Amino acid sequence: MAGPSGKKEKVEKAGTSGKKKKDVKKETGLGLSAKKDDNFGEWYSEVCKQDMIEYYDISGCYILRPWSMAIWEIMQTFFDAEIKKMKVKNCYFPLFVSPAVLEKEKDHIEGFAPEVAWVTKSGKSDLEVPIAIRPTSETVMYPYYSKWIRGHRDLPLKLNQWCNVVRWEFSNPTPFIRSREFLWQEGHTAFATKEEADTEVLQILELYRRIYEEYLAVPVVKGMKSENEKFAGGLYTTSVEAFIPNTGRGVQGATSHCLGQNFAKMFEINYENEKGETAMVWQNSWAYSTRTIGVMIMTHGDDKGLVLPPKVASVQVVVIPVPYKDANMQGIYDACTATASALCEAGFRAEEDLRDNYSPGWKYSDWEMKGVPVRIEIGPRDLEKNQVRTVRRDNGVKEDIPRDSLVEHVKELLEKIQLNMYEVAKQKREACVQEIKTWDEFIEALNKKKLILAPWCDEEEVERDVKARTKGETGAAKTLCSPFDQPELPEGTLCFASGKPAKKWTYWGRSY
């Protein structure tokens, strides 16, 4: 199975006839059964398992394989970086919480409840008292805030914790997107001031967005959450959301609450001020999870396997000899491995596959289906012309290049690969977006799987009721964020689902 070069048959018997047959490994079938718009969730369970995860035998629990691990490490790396920018520093809480403190907000207890797993026994002894596992930290690191924080002096505290979270979902788990356990960052922060927390939610989703838009190469939009859709117990919610086109559905990305004061004044986080007042804390909580790999996979994987944009890539460029008879396979080899090494000193993630007992065009299909953003092909027409093919991934376009100038058309590459992701993702969801005006107009478009922006009179009665009109088997609408970025809203213009006057354009849409 060769990849875009449309070598097929000439490279397959190329990388066999110069060996016994004996010698050549029998070659198992590559590519995928589900085409991604034909059957998404099949198709998407097939990707996953590209070395990306391996279905563990819990259900919800997935093993992240090095292949995402390093992925989540690249955005790791940026954005511990960032935040120590803003002066958090990271810590670690313990993964158990006792009953009477994750029950002490009550509205916040009440939003994680269904999914809060507990143990319940020690070896053969039931436990006299069951324990929690965190579902998130609000009430694990409160108690310990009200420890710390006694006077002006000692605000703003802002911590950030890289750990894993429990919550055990029993709807439709899906890897990456929807699992009982799953890797995230959690920062918990407390001001003198509201404006201080105001000002940090919004810096904080910024970063959010650039994980997204410039490492992931998905647009998203950055806005507001309803009350019913923000995170229980807090003050408000803000968001980056992105949407799926083979679905019609919105991902919430990643999430920056402000808390106000709310935990505050359930844990007794008081502070004396500079006046020699007592006062409570304003809070903040924000958080980004593993579930970032999985809307990537989507938003830019095709029928061949991943696409991998060239920044959060393990492997930016995989070299590949395309071996001939009577070929000097030596020089050709050690080119492969010279081409790989001089990447690798100028800075890029580049691995030579110099396996013997595979075909090229069966290694093509590999690398394809792992998403590796750029192939380097080399012969012995390239040896002799001292050049390199490059193959793209995003749209499989070959250039002969002189190894001269590689370095320098390889960054030049990779640059180009990265911005035309994040382009044609972004005119993908665009197509999507549909404004209505009236309740017809919605269930055209939802129905049609559209990212919907709508009048809203931002009453919470009026989106029960939109929910409890749209449920079915594929789900129910809601809304996702009213963005920050405002459409003009034209005096007079009306709700689309009550009739009230429309305070505010909001998306709306199927979720995960």
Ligand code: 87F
Contents of the next structure:
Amino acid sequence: MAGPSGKKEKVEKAGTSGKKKKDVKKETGLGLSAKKDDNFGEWYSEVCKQDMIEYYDISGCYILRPWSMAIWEIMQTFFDAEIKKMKVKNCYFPLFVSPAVLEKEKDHIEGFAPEVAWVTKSGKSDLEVPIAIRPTSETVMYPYYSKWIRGHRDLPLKLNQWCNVVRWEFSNPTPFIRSREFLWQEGHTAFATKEEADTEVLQILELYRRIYEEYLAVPVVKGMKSENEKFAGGLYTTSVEAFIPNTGRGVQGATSHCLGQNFAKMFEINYENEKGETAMVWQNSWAYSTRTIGVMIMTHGDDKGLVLPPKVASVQVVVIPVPYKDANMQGIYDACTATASALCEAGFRAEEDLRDNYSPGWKYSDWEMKGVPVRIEIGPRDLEKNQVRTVRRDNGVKEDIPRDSLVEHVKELLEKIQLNMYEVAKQKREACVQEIKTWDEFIEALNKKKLILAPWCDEEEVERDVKARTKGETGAAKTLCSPFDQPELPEGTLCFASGKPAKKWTYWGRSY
Ligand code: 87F
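Complement to the form predicted alone: the form predicted in complex with this ligand:
Below is the entire complex, every chain and molecule, led by the chain shown above.
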């Protein structure tokens, strides 16, 4: 199975190199060797490898370990319940696509063709017809939409599937952010009217905003993609865009497309309306993927490792005994177990760490690396005073709290952490936003890794020109989105790149 493009693959080292050094680190609990501000790429890969990801012997493919899969499942539970409220139903279509179906919508597939992976053999014999692996499911699903939609009573049709897709990318793979196989949900809906489709596009986009801001504590901008950056097969594309200050790169967080009637034409998705006439449906498609987890790690992680927002952490509180010589060991251990149980009963995800082959200090570093939002320590003095000590992962603040107010206190603490992580991330992003007016200011801001907000004439040719003029080792600058929340655009404002009258404010930057 490989892309038919014939390009030579860059071989990514599997996670075995430098293993000795890392093992020693793990044993001593010394933590990460790379610093987030010094070597972001190395830092990110180290943090991921600690608990979230295992590297695999196929470049661009990663094992999702329980620590990251749990985060995916929490987001999935939220989103799945929300779309069910919108009457979207889950389904499952096959992984394989026949070439005839895949290539039915030529314009849409053309630009993507080099990334499509093909199965060409079974055992040693060549397949009569090679079979593609889905990179997305428009062409897989829409022939059946054509079959299932007959009359206006069959509309709207709203389906979603949770699945994996494969895109054989050649630019450098990055865990969660750019992998050749990834998990996502893809929603595909069909309506009688454009108005219904337009409304749903924004409802879904709002759910994506909530996943990022309320669950992952990552601030995003909602907006419209440019003509160059939209999904070519559709009418318009909306997205949520995040920004990584350390690299100065934007990252598309999720997309919600209005497909218009392009696919309906291609796949003949027609129905008989109330007047007995044949009409074409209006369609949307929308997706978010495991990329969300990568954006979260990049946003919040620090030199000690992961920092998990409480709402998605599979362990929100870890309780660690701090035994001293001659202390009442059993009493301390029992208090730890009782504390974790009380928290679990109150609906939190809590665990005690009673491993007797590690020191408390080692355990502190270990759980800090894993990003658990709150650590509770219980030592002899705490036992005596009927209190516990809480330590926040996000800012290190310690507090002694009476055991009889444990549950209320932890509830408040987790809420505070969730909010604070969002606020801190938002401040860091805001500090990177730079409004510019001229080309020189644009280039200066780009070199300073800013998130650029610029007045733009909204012409495809001009965006292509900006890309060409900024092409370099670190990739060209492009539009991220035009925010729905537009600052005032004074009359007579000119486009920073073309000098023509500006039509809107648009975010620009390099991106993932
Ligand atoms: C790669 C290979 C083949 C992206 C691809 O965003 C086809 C494609 O169609 C392709 N990479 N796309 C665009 C996907 C559009 C759309 N699909 C449904 C979404 C949301 C979910």
